[in-house]
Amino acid sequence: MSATNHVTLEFPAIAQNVEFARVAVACFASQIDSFTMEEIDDIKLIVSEAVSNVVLHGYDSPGGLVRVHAVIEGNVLTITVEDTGRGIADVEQARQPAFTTSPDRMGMGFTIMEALSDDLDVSSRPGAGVRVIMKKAPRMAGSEEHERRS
């Protein structure tokens, strides 16, 4: 597939739409016929961990809002998950494996994340919210994008 193509999606920071958000970019990514299943669960997953953040660290208050973008440029899907709320002060003590600012979380959500994808790249200005992108590629044997990772 060599086409472009993208969908933007905003809705509430609310617990209720981030199933909503993993189905929605696993069915568009689905579009790269050579991603596996197990892939698509990857997909899933990250954008669970990405919208979950959100909802659960991102605002003071209900109402904010989370904006997915998702493009696909030949076998590389580019994932943007972002908001407009409180921001991350630190971003690299953020991304620390069991780092949490909530007594009751894991703090595994951004190792998850990394770990799953071929790369992410986090921003935050405190105050005005956080920007996580994440791409993703086929892993199969002989794909340019497999060749360029080896």
Contents of the next structure:
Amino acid sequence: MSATNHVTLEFPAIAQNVEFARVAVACFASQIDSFTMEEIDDIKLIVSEAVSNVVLHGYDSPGGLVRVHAVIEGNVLTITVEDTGRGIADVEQARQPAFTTSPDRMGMGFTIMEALSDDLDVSSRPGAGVRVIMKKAPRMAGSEEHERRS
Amino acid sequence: MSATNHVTLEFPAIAQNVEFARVAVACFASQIDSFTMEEIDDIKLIVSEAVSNVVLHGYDSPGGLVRVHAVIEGNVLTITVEDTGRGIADVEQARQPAFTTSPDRMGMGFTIMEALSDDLDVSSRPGAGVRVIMKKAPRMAGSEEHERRS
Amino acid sequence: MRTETRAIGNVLVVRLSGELDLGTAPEFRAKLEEELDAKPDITRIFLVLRDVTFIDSSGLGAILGRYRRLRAHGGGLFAIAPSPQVRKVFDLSGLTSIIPVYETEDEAWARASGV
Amino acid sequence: MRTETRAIGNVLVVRLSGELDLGTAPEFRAKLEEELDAKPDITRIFLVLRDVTFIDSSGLGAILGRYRRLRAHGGGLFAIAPSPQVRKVFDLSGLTSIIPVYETEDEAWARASGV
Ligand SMILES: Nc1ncnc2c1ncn2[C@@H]1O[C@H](COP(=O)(O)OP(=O)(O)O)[C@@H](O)[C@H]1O
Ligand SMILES: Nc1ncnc2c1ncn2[C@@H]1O[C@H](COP(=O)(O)OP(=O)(O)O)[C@@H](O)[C@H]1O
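Next block: the form predicted in complex with another copy of the chain, after the form predicted on its own:
Entire complex below, previous chain first.
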């Protein structure tokens, strides 16, 4: 299918909604027939990382929201994960492997998002929140050889 | 878990989004641990019926949106499915088993929603859209005997 | 959703898997109409539902449409091995009183051959 | 997410199933901390990941935390039978170079016993 389609999700930034977000986006993404199972798993993972970041780092006080927007244009999936929380002062530093502001975290969230998306854009204004935009298209669109989903 | 939580979904009223809506709501609903597999299937079905109705009957021209709101309060799931389309002139008539305005339909959508939800509320103003509110709680919450989900 | 068909005599055995809803019903409908157009000898469909993981009233409508086409020429459609979810939707919608439901292919064949 | 544990000598065999993420990590962490507190003889964890269907960096963090606790007392944690999805996250995050990964329980036992 190469039509255009889009969905918006909005929900509180709490830990149990991370699964909801990745399952919902993965289901939407599977409208692109040529994504393999492995690519759908990659999409689950990058959504999980982006939404977990909002839950962990986004807001100083409870009640903040996460907004996820997913768009299909042709064969390209674009996922936007946004919050209106404290933001990131130095985005370049935050994107470094192993950089974290939480001592018990690994600091690998952005590294994973970067590795598994075709394009990662992170923008923020401190105090106004963070916007993460990730793009993903099937590697072997149209090929007969790639592992097909039933 | 007996906390409060809520999610909002918004997407175009097209046939391939029906699956997305029911999968997303079912995943959210499974945050209520005591829903059985069968009850989760019931939730998928009533969401499928309500969203399919918007796709089929909601709008005179393409591009209309469906808004789904799901709330967990204690053990009760409340699902609202709304559109801003043509609406229903006679809601009582529309809810009758086998009533349909499309010759190739069965007219059983509202009957199924009514049978499988604990409470169904349908309201509409012609020209302003339809709002369907469905409630569902686990039948055997807290019982040891009900078929558990892993 | 996947539809596998195999003609055996005047019976078309159709194995459905996955989810049959408003999104997938057109594909199901088109596939069966094509088969029935191409094989005018077919009078009955055995619809094997064992691997159908979800169905709703739009899915039922697509099945009922095929039933009606065959019925119009004196044939029929049997539903075989519905999962509990599918069975429930059949019952709720009243389809069980229109379309015969069998637990296994064997039972449908026995019934069809008058054993 | 489900965590099944069984102590065999000074090894705690932990079988995880389901999804390990920010939502389920606290339960996993609590369960293992409780076991380790109750059984001070335990020096190693064999973490069987065969039935883990999804993991992310929050899940890895929870595993790494348990590894560090054991390591601080000269013990260790082995990861066993990761699915391709789990393996990929281990590799991407660099955890593979910290935590030993084995394909089967047998290999972990052989290694642990110096065979
Ligand atoms: N939505 C967000 N709001 C505020 N800060 C964020 C957000 N996302 C990421 N950060 C900052 O970027 C850092 C690096 O993020 P990441 O690479 O995902 O690693 P981790 O989440 O393990 O710390 C975080 O430690 C945090 O300081
Ligand atoms: N969202 C909606 N907008 C406009 N009309 C609707 C909507 N939902 C239902 N209806 C009307 O109610 C009737 C009965 O609906 P339903 O019981 O679901 O059966 P069916 O969809 O098979 O016709 C429909 O035929 C339609 O006329």
